[in-house]
Partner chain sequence: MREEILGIAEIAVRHAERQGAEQAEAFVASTRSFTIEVENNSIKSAAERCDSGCGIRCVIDSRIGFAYVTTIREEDVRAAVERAISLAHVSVPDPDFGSLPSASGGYPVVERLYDRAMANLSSEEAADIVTRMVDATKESLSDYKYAIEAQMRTSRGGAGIVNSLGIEAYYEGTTGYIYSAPTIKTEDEQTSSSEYELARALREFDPEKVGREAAAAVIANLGGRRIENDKMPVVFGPIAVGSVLGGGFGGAVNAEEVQFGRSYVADALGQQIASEHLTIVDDALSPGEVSSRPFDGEGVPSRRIMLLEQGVLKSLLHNSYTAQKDQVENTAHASRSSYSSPPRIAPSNLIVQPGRGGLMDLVEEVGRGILCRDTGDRPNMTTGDLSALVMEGYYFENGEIRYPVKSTLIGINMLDLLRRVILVGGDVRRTSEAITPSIVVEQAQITSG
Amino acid sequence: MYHQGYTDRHSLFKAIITSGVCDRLVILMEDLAQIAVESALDAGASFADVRIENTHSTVIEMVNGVTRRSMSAHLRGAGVRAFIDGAWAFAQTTELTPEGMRGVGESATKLALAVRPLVAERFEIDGPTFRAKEFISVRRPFPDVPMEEKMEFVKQIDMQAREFDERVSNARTVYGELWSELYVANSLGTSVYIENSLPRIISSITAREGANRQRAYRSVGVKGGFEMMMEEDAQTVGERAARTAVDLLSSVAVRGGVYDVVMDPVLNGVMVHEAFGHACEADGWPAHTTVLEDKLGQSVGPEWLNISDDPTLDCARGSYPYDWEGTKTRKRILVKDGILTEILHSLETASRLGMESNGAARAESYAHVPIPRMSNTFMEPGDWDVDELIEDTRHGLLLCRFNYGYTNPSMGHFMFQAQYGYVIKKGEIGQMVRDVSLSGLILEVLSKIDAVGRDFELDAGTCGKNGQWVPDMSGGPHARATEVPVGGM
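Let me see this chain alone, in the form predicted together with its partner chain.
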């Protein structure tokens, strides 16, 4: 259930705002937002919106049993966009007072008016309006959990990793929590309040045997309260990272070449995210910067392939009920039976492309502009049994988890790196390999998928685009891609 006590202590929604002018005057976020929007319209904007955010986050980092970096952050401010005839401007403030909001609305509009003569394409912003207050319901809100208890949890994960094996030479454990309130309003009439609560635990391990050093990491990130850190996968994250790092001591570097590759659910998710998801973000259409521009409604892969982006999943780190423009979200089916059916929209891209907005605009914070982003992105399960899939592969690689990945949708290529993998020989799993990089072309990769497992798993991540980082998840079943270039030493 929702804890009222949490609101009283931290909420801006019913906050007491003090300023030199209005001493202890109770002003609703809604009123502040209205002032910003109206001052922008009065100054000449044809559309304006505002995000007011109040976020508290804590990070505890422990290395080999010692607290290295513990951090508590408070982010509070408002960002305003003013729009006129195809010209956008953005301004932000931390002065959450009527004067501050009026000032920021006016300066954004002044800037939009300066940009207006320079724009080439005129368009309008239109879309559905929403009015909602969505309170998050968690069992143990972060402020109700004593800091000592969080520290104990981190110590326990750290200890668990270090006691796993004497070859564990360095254990780094990071616990992070983020509690956020966001109020979005726009001149079309949208007024939406949402909350977010994201705990995460990361274990990053170095194992050593003589001169041989290997590293591995595991993380668990969900949407919910501190109670989610008591679940088994969070409670065992240190041990699981340590096991992989120790196992990697007997791994070998893979021989570079072209392989048939079975990706585990986590790596498959990274492939879907990097190799395809980014190219489905609709801002690439008016900018003409995605290789998928002419592919809407066309085949991009085999008919058994389905890819979705779903911000409505329960407890998922990439979920949100309304986006950062206040648009209600829904599941987006990007690829249906191999056809590119839907892309990820902001109000702007939906308006310009004449499509329905689907709530994919996200911003890192009030100080950033919302842009189309993924949420929880995954390949839908198919019908292969995983053991049969590996046996059927005969010769190739089974690749697992990931270190990182990136893509360039306008060039059409991508790259991602598995944390570890195994050689598949005569249909059986053999030698462990490490740091295996895969690259490919967005327009080719999906057609190389020839078998999709019936299992499913999502993994927590953080995705960067245009300098903005947002929490997300990606995953899917095991899947096989044929003839993929794999980098080796």
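Since the one above is the form predicted together with its partner chain, can you give the form predicted alone too?
The next block holds one chain only.
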């Protein structure tokens, strides 16, 4: 049945996809996806899937009270994959009409047929089927909030940072929001519609005293509407970043050596995410690019070590109910009692390795291919009180937050520079230190963890892999690792 006022199906499709009316748009996405999948199968594909996306984003950037950037963007299009005997091909389009979807389905299959003779490993794609519509409910949707209110919020954070102390020499504040709707379908019968809403506020501060310059960074990112930016963490992010930068002016460079290191939840989360989590992404197994390749079912740490990746957490920036292949998500327990028990799968890796897909396939947008990715990754809390953990450390360092670093999942090597730290002497926190880095082999460091706190905190981030960036969170409790190499002066 055609909507009144439109005389042909092409005009109807184009009008609804432009309008963004929710109920009609879901129906439209279903019809368009079916056309693309059927077109790919008719052209010779044994498996095909499609992602149709409609995303709106806004970014406001202010530096020292001056607005440097204020922009909105609208991303709309579809990506189609075709699969034949181990050969993948991917095609994309912004022409969201029956003709456009039929053409992109055929194009993807023609590409797959062309590369099929070059495939070394033949396999088939199989997996569960899901049908769902997941609508997100927020109190203040981004379109309902005037741009003036968003600008005022950014100005408030910028001002609180600059007014915190006269030694604050530079303040950069960035607010970002992203609202998206995604429809995923495949030839197995999956049909899933999901919505997402992600606000984030970032404060980056430089403090200066003579020739001494120090920098600090804070951000708050969650899943929800603009109302989440009214919470205390978001409302005070500028002040907290400024306090750290000013405190660092009186810090000293740490002396390099071997220390017992207590990691705060943020640095602990970065280590777990970067050095261990990426090695758990299952595309590293067929490619032989993970240090964990022969460790599944084996010990990777002490019996009190537990690491999880959970995309089902409420209000977490890295959460999603279904992945970009339409697979329902669940909590993935990567390490249980020190044993590597699970890895992060897409439909392809699960099919190739004879395992179960667990909803870890993610893509930056419709224009990218889904690959195994983390969501909210963390070390599970233990049974140590944080004060007791510090008191039990006779000579060491408390390292906090994160500046930069690198990791090599194939070798398991990592290096992270903490944003700041404190000397621990005889169980008491002492001098603040800076320019301190933590490095080593991840399996060696995990084996040295002898105490895990009962506290818990997640920190928002954006994770990069293979040129794709996706929202995530990482964290956990305070945790102590003994005799770890620490770089400094």
